[in-house]
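One chain comes next, on its own, written out as structure tokens in the form predicted alone.
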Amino acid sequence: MSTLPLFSKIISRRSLYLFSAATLAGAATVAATAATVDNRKQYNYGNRNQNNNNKSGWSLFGASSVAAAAPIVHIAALNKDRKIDDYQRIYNKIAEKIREEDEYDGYIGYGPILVRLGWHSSGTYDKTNNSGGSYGGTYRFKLESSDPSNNGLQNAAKFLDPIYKEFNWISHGDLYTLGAVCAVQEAQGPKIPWRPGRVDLPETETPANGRLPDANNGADYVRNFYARLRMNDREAVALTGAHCLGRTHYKNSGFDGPWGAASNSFTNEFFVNLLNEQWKLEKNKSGNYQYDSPKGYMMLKTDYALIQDPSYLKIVKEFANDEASFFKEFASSFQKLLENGIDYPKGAPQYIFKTLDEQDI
């Protein structure tokens, strides 16, 4: 049994919703309500943000067409009982399961889809009101998991289910993001600093569908989409480089094919192929347009846009010629994506995990 004071126990399992003084000016009171969700207490200070933007409320480039509410503040809830060794054990369980179940998706394995789950659960973030993102672990609810852009990710969630049952003290947001970090590193990718503190929020805090990227667009869309995630051009190109992993499937996305030959290894191949393959825009059997190469590789229109835009093209060339540069930028950008919208207290621990291979040495 924990020896932490009662107040510390509550803090470690709570979410704070703090609205700006400007919005609350003239209000007689600030309501404080407590609700128990998934056996974790959630404390809501002030009225819950009602600006749940869906696709009809967004422009083509993801900018809100309605007035944004005051920003929500999501405070990282740190469990002082847990240290890096506790999270390393979870990392190891995920990594071992990736190795053991390597036949998934034609022996590509679960690594790529775990990266996608962490990416997509974070990619709902909106800087205009600090909503969405990885903090609340809301992918576990049907509203988010049924977003068409998340087709296929249920397999990643099912993969993590037994991990959660064994370590049910971890929040879903922490588990989804830790799984993504593990998958990148075990695929020989860069080390990604990771911090815990996400809190399981109730279903009412699930962002509406329509916040994830639409592949049928060009460079302007890409730039504006990533701007909503607080990402600049370098960060946008680096994060798109995660397409070095995995492949597309008609049944999930309406596209088909791998981005390269090494679908379960984290490399700069995506950028090399983008520059060097003979791409042809073709209409696939699902009625969507994708770029295909004679080698059987594919690129989405949002991928190909990176060599159509002068600013993006310069960065693509850099990453194609210098894998270390790509790794460095991806590590910092991916950490930023996973942490968007979370307010970490000063001195909050940051962990860098050892891979299974490193632990075997």
Second form
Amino acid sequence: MSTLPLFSKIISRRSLYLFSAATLAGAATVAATAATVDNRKQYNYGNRNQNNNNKSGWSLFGASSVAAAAPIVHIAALNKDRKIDDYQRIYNKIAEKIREEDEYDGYIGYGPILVRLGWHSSGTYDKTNNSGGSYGGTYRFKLESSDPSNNGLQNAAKFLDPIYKEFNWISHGDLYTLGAVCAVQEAQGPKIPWRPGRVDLPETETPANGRLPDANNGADYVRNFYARLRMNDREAVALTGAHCLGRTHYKNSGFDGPWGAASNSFTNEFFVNLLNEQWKLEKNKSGNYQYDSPKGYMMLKTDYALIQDPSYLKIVKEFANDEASFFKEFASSFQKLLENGIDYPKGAPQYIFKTLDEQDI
Ligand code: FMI
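Would you mind generating the form predicted together with ligand FMI now that we have the form predicted alone?
Below: every chain and molecule of the assembly, starting with the one above.
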């Protein structure tokens, strides 16, 4: 008789996380039945930590051979006690703090780095086994935050810290993604529909370092990377357009300079500049290559690749000429990025938040 569990289920204060063994349960078949209680959760964590270091998912008995082959299922936890108003309150807190602390980074403010945090905490997703992504909020562990790709993001995490403490019922994954949605919208970007339900997973679920892309690459690499996130060319180009926000910093990435003039406004300027500036590939003071323009703007190699590849170029031209089209594609791609790998039960609520301006705050 097999001793392998079909699945283990944990419902905690914030969450439901469900792990299913593929060999037994089939592709991603999920059955939600009775929940275990919190002391069972402790048992599971302890057991896993002692016996099972694989990063594929939890196993009730720490059966690593099964866990390694299993797909990971991340089910959004619906908290019936929380409604849109609860999340709008958190949105407003973040938005007000962005306004108040506007001197950050030479008056760019915290908006861009919050968008980068939302993206980096989601960009670890791997479609091949459904691991990584925003669901587990694993950026909160040093194991993930110390990935060199995440240099500088501690400022965004520190910014959100008091908000996490005040609203201690929200999961880290929900907070990181809500922060990014808020930052895009408050920078006059498109409305990004957002759904709650991410669950804090233990440190053992932290994806390995090195899953985020490297900027020193061309179009084939970019296409290949975004395929791992289930993104097509149009989605990849739209997402890169977020480089209208913020800037690069030597101390974080070894690159220097902004992509354009309006670093805290969400616009299609990235695409306009990509097409219209006179770019020159130069070695910067950190020894890295970047494209520089006479106006003092910069492009990473991965940005510039979008005008070197004919398929990407067509989309860049479209977005440069039609901001509404960019906004539409960005909104759907960004939501998809932030939700990659999460199963939302039927009837799961989706929220569209009001900006502070719309609320006359
Ligand atoms: Fe970007 N980014 N980005 N970025 N990003 C930034 C800053 C930055 C890369 C590299 C890169 C996306 C994709 C990718 C976003 C948003 C998004 C920096 C400078 C680098 C080197 C960091 C620093 O502080 O020096 C790539 C090439 C590799 C990871 C890449 O694929 C995507 C998809 C998004 C969101 C949709 C933002 C807003 C910033 C500005 C951060 C700031 O602090 O100003």
